[in-house]
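Coming up is one lone chain in structure tokens, specifically the form predicted alone.
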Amino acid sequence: MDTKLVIAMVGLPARGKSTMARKIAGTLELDEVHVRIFNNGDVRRQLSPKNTSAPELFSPENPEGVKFRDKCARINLGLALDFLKSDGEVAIIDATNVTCQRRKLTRKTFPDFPVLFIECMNTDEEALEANLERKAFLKEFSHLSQEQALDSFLKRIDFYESVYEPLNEERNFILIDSFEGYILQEQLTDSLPYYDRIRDLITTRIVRNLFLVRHGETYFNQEDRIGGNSDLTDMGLAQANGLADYFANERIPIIFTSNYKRTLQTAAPIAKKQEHCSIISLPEFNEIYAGVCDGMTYSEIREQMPEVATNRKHNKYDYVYPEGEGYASMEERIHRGLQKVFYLNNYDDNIMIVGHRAVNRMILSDFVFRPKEEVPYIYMPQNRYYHIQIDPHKKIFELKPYTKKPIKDKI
């Protein structure tokens, strides 16, 4: 069997497109396969020495800007040709490939070779929302405020949206919403190699690695209360410190919340020590709430309350406070926190998240088999941190302290 392949990418900016075609390489390299990234957007950028990034360039209306575009592409595919003609095996383009013409183009440079189209979507307005506020911090886009930048990509998604054609006369494709992380559509009528396998990682979550925090000690946690929206002590400010200085040599691009001040204050001295790192807040990975039982400490609810106290007791993952949350009522939220983290974090980028001790026993279940009885009882420190790597070949999951010395616990 013939083992060259073209996986072309096809999508509107800001898909994942680019991530997807990243996890792709990744792990087509862990088995062992020659692939390469032929990215239109670097062609563009080599090409023309002034800056591309106005959206005008993107325009159908602009003769001068089609034409510098269509140049960019055949350059880029001619290097993905000459890439598969000597010892290449698999050529991934990068490229927006929206309309049919651009996608013919695609199969005519390349006739001796399969074809495989992936397309990424993306229906959430509000992931889609927050990874366009980050491409507004690209390298192209710096000689902007943010806020020019984000209008200025917006146009271009526009001129995009204006000449979108979905895919229907290809011969194989994959429709995947890469937000969900699932296939809506396949066809495929020839023998492809490889194509199981990248089936099967387009849906499977790869992880380069995930540190996950929980926030340092607060005034709350000395007065052993729970909820409530409390300041770090001296003692949680040393622990945020602490790992400040442990993560300072990784790179960390993104931290990501709750919006409570326990974890922002956690996650502030990281970011500082690291260079161009983004805090993004998610209400999804906010405590649990305990509803009438917030701010009380747990010796007041078993003399205040006896029977919320028993009930939980007896069965903790399935307790819901009165008027409040449980374990099992926020795994919904909790899942699609992590949907957004995985969205918004590139492929081969570090992952930070700094949460709380429920929200982050929930976080492990979704990588660790624990029965759910068993999820409240899970060990989360805040002197040490979980670390989890996930790849195809191999699952790393271990718990770690951030100091040679670690800064006592107190949970």
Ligand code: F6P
The other form holds:
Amino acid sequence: MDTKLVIAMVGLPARGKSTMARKIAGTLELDEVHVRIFNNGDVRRQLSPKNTSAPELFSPENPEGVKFRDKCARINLGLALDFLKSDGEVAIIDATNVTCQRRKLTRKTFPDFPVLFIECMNTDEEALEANLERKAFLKEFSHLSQEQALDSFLKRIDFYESVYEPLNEERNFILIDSFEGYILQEQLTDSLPYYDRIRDLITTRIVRNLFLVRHGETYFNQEDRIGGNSDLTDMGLAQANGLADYFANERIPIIFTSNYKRTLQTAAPIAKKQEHCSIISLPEFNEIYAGVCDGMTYSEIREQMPEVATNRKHNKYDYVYPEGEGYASMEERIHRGLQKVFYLNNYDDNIMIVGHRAVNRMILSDFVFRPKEEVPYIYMPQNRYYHIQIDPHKKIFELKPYTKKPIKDKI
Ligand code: F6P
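Since the structure above is the form predicted alone, I would like to see how the form predicted in complex with the named molecule looks, so please show that one next.
Full complex below, order starting with the chain above.
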């Protein structure tokens, strides 16, 4: 019995519960634990495939809705119980479980198995907003416009908020900030199997497949000009198409880019070759801003502002361009961009980021320690990409070509 555990997720919609549930399941699976996720929403959609997305269904004032959702919850808990009674080891109940009553029902369903409640909170308004926008694309809202879908989802959240009761009487719980990946509070009364493992993985970044791509060649690249917002050249477009063909065999649900044309133009053909792929552009991944030097070539800088060239060469990592940025000053925003990526990608196996030379160096160094004087010199070509894989058992970074005969790389 002591290898069996129930994990019940807790939290308002769009707070990262399913992502966390998948992360826990995926990691425990690597340790050969027999784990399964039981999602209340899946039962709801199966029982009544038509329009269970209407907000009224979630109103605590609607007796029919309350009854129907209670039925879904009981069925889901029953499935989890069957799983644990056979050879299942960890059952994860992926549901809001925001009321004491629902949590009591969960505990009552499993008198013989310990229950750990994991609540996901997110206090980062911007990340929450971006997540809500993504929810509007869910299949259950496909009959609605994006605006209507968002409105419906927000009403649903309001209903959940009106009955929300925080955790406190539960014997075992962990409260986490799902955006930052921090544990905010925990209470452990029983001795739970896998507890240390779970606690550990909540705060550890796990990356199944991160494809870190640099945008294709631009007109500015051709002239060795920095910054700006220039378009891809023919060569750049050929590189983007090469990437699109190569990644057509992978599933890429989201491509994260910067706000600049060169990353968006590189991502567009890749997304087009996928069945379902959205592009999310994050300002956090905009290229290092060279301030007064933006748009200049390196030789113009050497000639016209020799002190900039000299000082930068002396300590490239810490150097900040006049009125601009430096590698060190980008640290925080790059880290924040990555937090957004992991929050928004739903713990999908594959993530793609199309970034820039300096940005990609910083992204890479967020995953693997490199002495800071080396970071600004990490090789970041346009004809290859980095494949990053990190889990508790391995850490792999590979620089791979995306065409059989690599398209030449100028810089
Ligand atoms: O030249 C392309 C570019 O992305 C510029 O926009 C940027 O200023 C530069 O690379 C960053 O590389 P480095 O820090 O080596 O100058």
